[in-house]
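Read the single chain below, which is given as C-alpha cells and is the form predicted on its own.
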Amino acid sequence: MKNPTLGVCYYPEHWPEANWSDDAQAMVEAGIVWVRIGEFAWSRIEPQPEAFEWEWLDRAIEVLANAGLKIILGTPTATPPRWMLDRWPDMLACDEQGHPRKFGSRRHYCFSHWGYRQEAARITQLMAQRYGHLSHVSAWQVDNEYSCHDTVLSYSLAAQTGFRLWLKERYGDITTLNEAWGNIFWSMEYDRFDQIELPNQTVTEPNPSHVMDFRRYSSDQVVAFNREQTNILKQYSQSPLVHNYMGRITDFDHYEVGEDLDIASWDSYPLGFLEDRIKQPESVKQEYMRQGDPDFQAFHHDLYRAVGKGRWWVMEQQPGPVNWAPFNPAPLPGMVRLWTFEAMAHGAEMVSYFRWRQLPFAQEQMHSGLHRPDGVPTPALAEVKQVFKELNSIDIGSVVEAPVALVFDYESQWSWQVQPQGYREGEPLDYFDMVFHYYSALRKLGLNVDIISPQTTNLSAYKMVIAPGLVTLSKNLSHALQTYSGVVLCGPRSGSKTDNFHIPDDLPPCWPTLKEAGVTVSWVESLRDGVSIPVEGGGHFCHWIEQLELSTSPKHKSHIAINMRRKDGNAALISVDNVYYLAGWPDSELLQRCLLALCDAADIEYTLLPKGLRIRDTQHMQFLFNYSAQPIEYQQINIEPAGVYWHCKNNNN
C-alpha cells in the first residue's frame, strides 16, 4: 500500500488569475498532490440561465494540472445561483415552523423539489460532459456537506407531496398505514394518503411512528439526490466519486449514500467541534481547547471508513482558527501535524486542508487557511511541509482489523430523537452521545475499534461486538449474531422498538439470545441530572436505568448470569452465554469496569493509557498521540504536547 497523500481546497474564482500559477507551484513545493475546486462556483459557470462561462474554469484546471496536481472537481449544487430562485420560487426548504429558508448563504434547496433536482442533474451532466474525459480530473465531489445548517428535514409543500407518495409506496393502502402507526390512538386514523401532513406544528407531540417515517423519507431524498448525480458522472468519467460528510451529522443514513460512492470523506474541525458539537464539561473544553477532544476525530475516521467500505479521505482539515464556533482558538503548535497523522493511522488515503488562503471577504473571512489573506504562510503550512517530509521516510501501512466492533446506526439516532424519554444537562438523551461514550472508553484502553453498519452480515473477524442503544435489530445483524461466538455487549434500549416504532408485544429486549432465555425489560426510568444509582464494586448508572425481569421457568434452558448488581440488589449487568446486557447508562467508572471484564472474557489485550494519550496500530506501525497540553511519559517514551511518536512493529526503530 502506498503512503497517504496531501491535498488542499482552492477557489480560483476568488483570486486574480495571475496568482493561479504561483499558487499551484507553491502547493506542489509544499508536498500537496490533490486540489479541490469548483463546488461553490455555479454563478460563475452559469451567471444567467443557459448562458455559460466555462473558459475560466478550463484555464484553472489547465494551470493546476500543468503544475502536476490532481484535481477533485465538485458539482456546484450546494450553491444554486440567485436566478434559480426566480425560476423555481418554491425550491426553498422550510423550517419546522413552515417558514422558507432564504437566499443569501448556501444550501438553500429542498431535497424533495423535483424542479431543483432536475437543475442539479442538468449542471452535473454538463460538467461531466466537459471534464469527465480529462485524466487530471482525478476525482469528483458530489455536492457539499449534505445536512450542513440543518437542511435535510424540510417542511415544504414539495416535501409534503413527496412524503405522501413515499407512504403510499411503502404501505400500499391506508388501512395498513393506520395499523402500522397505531392511529386508533387519539382518533388519528386517515381515510386517504392525501390527508396526511408533515409531523410539525401539531398541538402536542406528533405520533412517533409518523415522525420516524418522515425521518426515513427525508433520508431517502438525500440518497436519491446523490444517486442522480453519481449515475450521471459514472457515464462520463472513470474517476472515483466522493462526498464530504461532516462531524456529528445524523439526519440521513450515510451508509446508504455511501453505496453510490467510491470514497467517503469528511470535514474535520477538531477545535470547532469541541466548542460546538460535543457534550463535555467546561473544564474538559478548557483543557483541550487547543487540541480538540482526543476521540471525536478518531470516531469519525472509523465511522467514515465503514461508510466508504474501506476507502476514505479527510476533505477539509482544520489548519487554524475557524469562524463558526462559539469560541475559535488557534491549535497548539504541532496539532495540525498530529491530526494529519492520526487520520492516516486510521486509514485515510488523503488529508486535505481547508483552505489554501484565507479569504478577506464574505462569511468565512475569519476562517484561517494555510496562508493569510495577504499570502503570507500561517504556522500550519510548516507543519504540512513537515508531514510531507516525514511521509517520505516511513511506511504507515494499511489498517488492521480491530478486535472490537462498535455498531453505529442512524435510525437508532432518529428513534432516540423522536422519543428521548429524558434529558441530560438540559438536552434530550442522545444515541450518538451514548455510542461515543463507549468509543472513548475503548480508546482509553489503547484499543483499535472498527465501527460497523447495523446491516453487517459477518462478525467473524471480531473478538467483541458492542451495540449500545441499538433500538431496532436488523434481520442481517440478528442473523450474524446468532452464529457469532465472540463476546456481545448490548443495552440499554437495545431491541426496544419494532420497525413501526411500537413496543414489542413480548417486551424488550428483542435480542435473540436474551429473549430465548427469558430476559425482559419490565420498566425503564430516566433520572435527573445529579441523580445516580450506585453499582456494587464501583461506578453508577446515570440518566437512564432499566429494571430487568429474569425468567426461572424450565422452558428457558439457557442460564442467566448476574455479573453485576446495583446496590439495591437489582441486576446491572447480566449475561446469557456470550451475550451481555447492561441495564442503564453507565458513568465512566462503571463502563470501564464492564469493558475490562468483557475484554478479559474475549481474550483482548488492553492498556490503561495516561490521560490524553491515544494509540493506533496499523499493519506496520504503532502510533502514539499526545492530546495533552503537557508532556506524557509512557513506557519510557517522552511525548511532547501535541506530539506524535511512532515505531515500526518489525524492528522497533
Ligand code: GAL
Second form
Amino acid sequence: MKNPTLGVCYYPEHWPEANWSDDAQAMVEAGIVWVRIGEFAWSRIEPQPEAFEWEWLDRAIEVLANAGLKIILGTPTATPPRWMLDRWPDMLACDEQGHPRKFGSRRHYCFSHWGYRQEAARITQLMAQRYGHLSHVSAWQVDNEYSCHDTVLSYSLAAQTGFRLWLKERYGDITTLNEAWGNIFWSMEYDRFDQIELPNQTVTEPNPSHVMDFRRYSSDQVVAFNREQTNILKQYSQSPLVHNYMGRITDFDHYEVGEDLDIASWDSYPLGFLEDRIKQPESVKQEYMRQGDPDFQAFHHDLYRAVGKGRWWVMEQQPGPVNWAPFNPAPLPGMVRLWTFEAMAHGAEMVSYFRWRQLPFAQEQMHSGLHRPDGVPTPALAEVKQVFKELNSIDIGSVVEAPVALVFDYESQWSWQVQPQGYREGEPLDYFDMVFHYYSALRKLGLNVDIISPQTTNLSAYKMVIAPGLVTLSKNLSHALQTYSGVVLCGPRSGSKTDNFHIPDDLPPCWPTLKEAGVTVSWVESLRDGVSIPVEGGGHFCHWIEQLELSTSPKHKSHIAINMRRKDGNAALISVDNVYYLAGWPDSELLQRCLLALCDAADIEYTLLPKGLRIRDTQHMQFLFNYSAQPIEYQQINIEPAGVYWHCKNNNN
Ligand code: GAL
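May I ask for the structure of the form predicted together with the named molecule now, the form predicted on its own having been displayed?
Okay, now the whole complex, with that chain kicking things off.
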C-alpha cells in the first residue's frame, strides 16, 4: 500500500506568468505532488462566446507538468462568465421567494436549466478534447462544491417545468399522484400535471409528500448535471474523475453522484465548520476554537470514503484563518499536520491545501494560504513540509475493517427537514445532528466506524449496525438486515414513513424483526428545550420521546425484552433478538450507556478515551490525535496539544 501524497490548489490566472515556474518549483520542494487548477477560470478560457484563449492554460499546464507535478484540472462550470446571462437570462436559480439570484459571485446557475446544462457540457467537451490525452492531467475535478451557498433547491421556471416532467415519469397518471400524496386532504387534488407548482410560497405548510418529491427531483438534477460531464470526460481521458464535496451539505444524494465518479473528495475547514456548521455549546466552541470539533472531520472522512466506494481525497484543507465564518481564528501550531494525518489514517489517498498563496483582492482576500500575499510562507507551509518528511519514515497502511457501521441517509435528512415536528435551541430537529451525536459517542469509545449507505446490501463485515432516525428503510437494507446476525440499533423515528411519506398502515417501526414481534410506536412527543425525561440507571431523553406498545399476544413468537425503562415506567430501550430500538433522543450519558451495553452484546472492545483524544487505526498502525489545547497522558504516552502519536499495532515503537 503506497503512502498518501500531498497537493495544493493554485490559480495561475491570478498571478503573473513570470511567477508560475518558481511557484511550481517551490511546490515540489515542499513535497507537493498534485496541483489543482482551472475550476473557476471560464472567463479567461472563453472571454466572449465561442472566442477562446486556451494558450495561457496550455502554458500553465506545461510549466506545472515540467516541474513534475500531477495536475487536477477542474471544469469551470461553477462560474459561468457574465456573457452567459445575456445568452440565457433565465438560467439563474431562484430563491424560495421566487427571486432570481444575481451574478457577482459564483454558482449562479439553476441545475434544471437546459440551456445552461448544454453550455456546461460544451465547455467540458472542449476542455476534454484539448487536455484529455495529456498524461500529466492526472485527474479531473467536475464543477466545484455542488450545493455550496444553498444552490441545489431552485424555485425557477426551469425547475417547475422539469419537476412536472419528473412527476409524470414517476407516477404516470395524475390519480396515482393524488393518492400517493394524499391530496384529498384540503381538496388539493390536481387534474393535470401542468397544474402542479413548486412547493414554495404556499399559504401554510405545503404537503410533505409534495416537498419530498421536490427534494428528490432537485437531487436528481445534480446527479444528471454531474453525469453529463462525466460521460464526456470518460470519452477523452483515462484519468480519475473527482468532485469536491463539502462539510454538512445534504441537499443532494452524494452516494448517487459518487456512482459516476472514481474518487470522492471533500473540502475540510475544521475551524470554519466549528463556528458555522456545528451545534455545540459556546464553551465547547471556545475550547476547540483553534482545533476544530474532534469528530466533525472524521465523520466526513468516513462518509466520503463510502461515497467514493473506498477511494477518497481531501481536496481543500484549511491552512490558517478563513474568511467566511462568523469568527476566523488561526489553528494551534501543529493542527494542520494533525488534520492531515487524521485524514490519512481514515484512508485519504491525498490531502491538498487551499490555497498556495493568499490573494490580495476580491471576496477571499482575508483567507490565508500556504503563503502570504507577498509570498512569505505562513506557518502552515512548515507543517506541510514536516508531514512530507514524516511520510517518508512511516507506512500508514490500508484502511482498517471497522466493527461498527453507521447508516447515513440523505433522504432521511430531507424527511426530517420536511417534517421536523419539534425544535432544538431555535432550530428544527435535525437528522444530521442525531447521526453525528451517535458518531461522536462511538469515537469517544475509541472505535473505528464505517459510515454506510442506506442501500447497502451486505452487512456481514460488521459486528454492529446503527441506524438512528432512518426514516424509510430501503428494500436493500431491509433485505440485508433480515439475515444479519450482529447487533442492530435503531430508533427514534427509524422506519416511521413509507416512500410516499405516509405513516405505515400498521404504524412504525417498519423494521424487520421488530414489526414481526409486535413492537409499535403508539405516539411521539417533541419536547421544549430544558425538559428532559430521566431513564432508570442514568441519563435522559430530550427533544423527542416515543411511547412503545409491546405485544404480549402469543401470535408473536419472538420475545420482546425491555432493556431500559424511563423513570415513569415506559420502555426506553427494547430488543427483539439482536435488534434494539431506542425510543427517544438520548443525551450523552444515556447514549453512552446504550452503546456500552450494545458493544458488550456485540463483543466489541472499547476504551473510554480522555477528553479531546481520538484514535484511528489502519490495518497495522494506531494513531492518537490530541484535539485539546492541553497535553494528554494516555497509556503512559504523553501527547502535546495538537499532537499526533502513532505506533505499529503489534510492535510498539
Ligand atoms: C471552498 C471553495 C473554495 C474556496 C474555499 C474557501 O468552499 O471550494 O473555492 O472558496 O471554500 O474556504
